[in-house]
Structure formats: C-alpha cells, structure tokens
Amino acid sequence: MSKLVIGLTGGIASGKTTITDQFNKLGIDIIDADIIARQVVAVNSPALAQISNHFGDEYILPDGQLNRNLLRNRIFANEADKLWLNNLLHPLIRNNIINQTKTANSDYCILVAPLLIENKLNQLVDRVLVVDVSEKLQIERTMLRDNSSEEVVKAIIASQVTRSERLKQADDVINNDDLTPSQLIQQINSLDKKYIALTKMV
C-alpha cells in the first residue's frame, strides 16, 4: 500500500495526461478517475441499467455501451436529471478511488482527477499537485485538439472551479505554459524526488 496519495488536477489541456505518464515511467501508480468513471458504467454493469431505467432505452447504444454524448446533452440541459446521475455515480466512483489507491505498491501513489476539486475527492488525497496553464493556451489547445469551438471550450472552462481557486487548494504546482518536454521532466523528477522524501516521514 502506497503511503502517500497525490491529487493531481489541473483545467482542460493543462497536460495532466502527459505529466501523469512520465510519473508512470517512474515506476509511480496511476489511478484514473476518468477510467473509474467509464468502469462503473461499462457494458452490463448495474449502474448502466439504472442509467436505461431511469432516462430510457434511447440511452444504450445497440452494442450496449452507454449513448455518452445523448446523456451529456440531457443533463447539462436539466440540473435534477445531472444531480440523479451524480448521486448514482460518484459513491460507485469514489469507493472505487478508495480501492484502488488502498491496492495500489508504489511508494506514492497518484490520483489524476480533472474535477478533483468540484467532485470534493481532494478529501482522499495527502497533497494536491495542480498542473497550471492559461485560460488563453487552454482554449488554444482545446481547439486544435478536439476541433472544438471557442464558445464550446470557455463553457467547458467555466464548468469547472476557476484558475485562482484550483492554485489555492494546491500543495504543489508545475506551471506548464512554456516548458519545454526537458524541463517538464525535471520538474516532475524534482517532485519524484520530494514525494518520495515525503513518504519516509510517514
């Protein structure tokens, strides 16, 4: 079991995915909250079928997975049909966060969660690690990667807690607006090194 758990967050295209692979390299145990949450509403699962009953058959697709996209566009146009699904899935997702992070043989491990804040899973977590970009380079790199507008993008942003409130809740934060790939790595291996430390006083 891993003595320490690090919260790793950070807003839309701040780099999450490229920073938690490197600590992976490492030899660091990653628990994806984004993964969890697809597990708990896999084909078959008791979730998914709560999901049928509850807002129709409409909401499975024929290979039985569920409609993600029809599902998104219903609850972000009714907030008690988003406050229900939130009810079913985040007790499913957090004890599974639990689990894992209880199974997990790393020294540390890592929690990388977009809405870590919003979601209150800070909770579970010793330290948060905030990857830190902004909100223009987020836009830009929204839009070349998922084709998305501009409108579409400040909307995602404004979902979530604001730049300012996600660097208070921080222990730790890598700024990653202008790093190059090296000096990423440093900072991730100066962290490595730290966390590590950190475990030994546990």
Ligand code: ATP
The other form holds:
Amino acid sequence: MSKLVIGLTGGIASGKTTITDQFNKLGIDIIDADIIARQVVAVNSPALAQISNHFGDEYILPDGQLNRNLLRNRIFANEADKLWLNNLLHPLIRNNIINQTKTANSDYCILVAPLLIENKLNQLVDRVLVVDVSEKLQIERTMLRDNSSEEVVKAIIASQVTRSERLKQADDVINNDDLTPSQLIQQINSLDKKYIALTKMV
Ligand code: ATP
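Could I see the form predicted in complex with the named molecule next, after the form predicted on its own?
Now the complete complex, all chains and molecules, led by this one.
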C-alpha cells in the first residue's frame, strides 16, 4: 500500500492529464476519478440499472451504454434530479477511490480529480497538488483541444471552484502558464523527490 496519497486537481485544461502521464512514467500509480465515475455506470452495472429504473429506459442506449447526453441535459435542467444522481453515484465513486488507494503500491500514489475540492475528495488524500493556469490559457487550450466555443468553456469554468479557492487548499502548486515541456518535467521530478522524501517520514 502506498504511504502517501496526493490529490491532483486543477480547472479544465489546466494540464492534469499531461502531468499525471509524467508521474505515471516515473512509476507512480494513478487513480483517476473520471475513469472511476465511468466504471460505476458501465454496461450491466447495478447503478446503470437504477438510473434507467428511475429516469426511464431511454437512458440506456441500444448497445447497453449510458445515454450520457440525455442524462447531462436532464440534470442540467433539474436540481432534484441532479441531487438524486449525485446521491447514487458519489458514494460508489468514493468507495471505489478508497479501494484503489488501498491497493496502490508505488511509494506514493496520485488521485486525479477535476472536482477534488467541489466533491470533498480532498478528505481522502494526504496532500493537495493544484495545477494552476490563467483563465485565458484555459479557454485557449480547451478551444484548441476540444473544438469548443468560448461560451461553453466559460460556463464550465464558472461551474468549477474559483482559482483562488482552489489555491487556498493547495499544499503544492504547479503553475502551468508558460512552462515548456522540459520545465514541466523538471517541476514534476522535483515534486516526485519531495513526495518520496515525505514517505520516508511517515
Ligand atoms: P481536463 O480537465 O479538461 O481533462 P486537463 O487538466 O487534463 O484537462 P490536459 O489535457 O493535460 O488538461 O491539457 C490541456 C491541453 O493543454 C492539452 O492539449 C495539453 O497538451 C495542453 N498543455 C498542457 N500543458 C501545457 C503547457 N505547459 N504548454 C502548452 N500546452 C500545454
């Protein structure tokens, strides 16, 4: 079992995936809250059955997968539905994360979660690493990567915790505004050394 759990978070397109890929190359186990969120509603899962019982059969596509677009639109328009869904999925996701942190066996492991703070997943980690980036760059990088409109990106940013609120929770920060790939790797390598040193103290 890993001796230390690091929670990695940051707003949309801040660089979380780029950074976790690099930690993973160093042999660090990554627990990805987005992947777990998809696994708990996988084809034939009990949670998927509960969703279709509650909202209707049309929430399962002909291939057995969750109809994400339909569900997203429904909960966007209805607070009670959103609450029902969160009450179903959040405990499942949380338990899954706890199990995966227990089975991780690199010196330390990383839980990456875009909504680490919003969903109180920071309670499950020993330290929080925030990837910080200006809103201007978040918009530019998302538009480039996902072909999204500026309005869509701004709405996503507005739905996430503010940059200053996120930074208040940080134990460590990577400012990914204008780092070259090699500067980013250097920062990750020095954090890796720091985390390994911390594991020797626990
Ligand atoms: P999301 O929350 O949307 O999943 P993310 O935080 O995982 O995003 P990435 O996908 O890692 O972010 O990065 C967003 C985009 O910005 C990618 O296209 C990535 O290649 C690019 N990017 C990340 N870091 C840098 C950097 N230092 N310089 C230039 N581009 C970068």
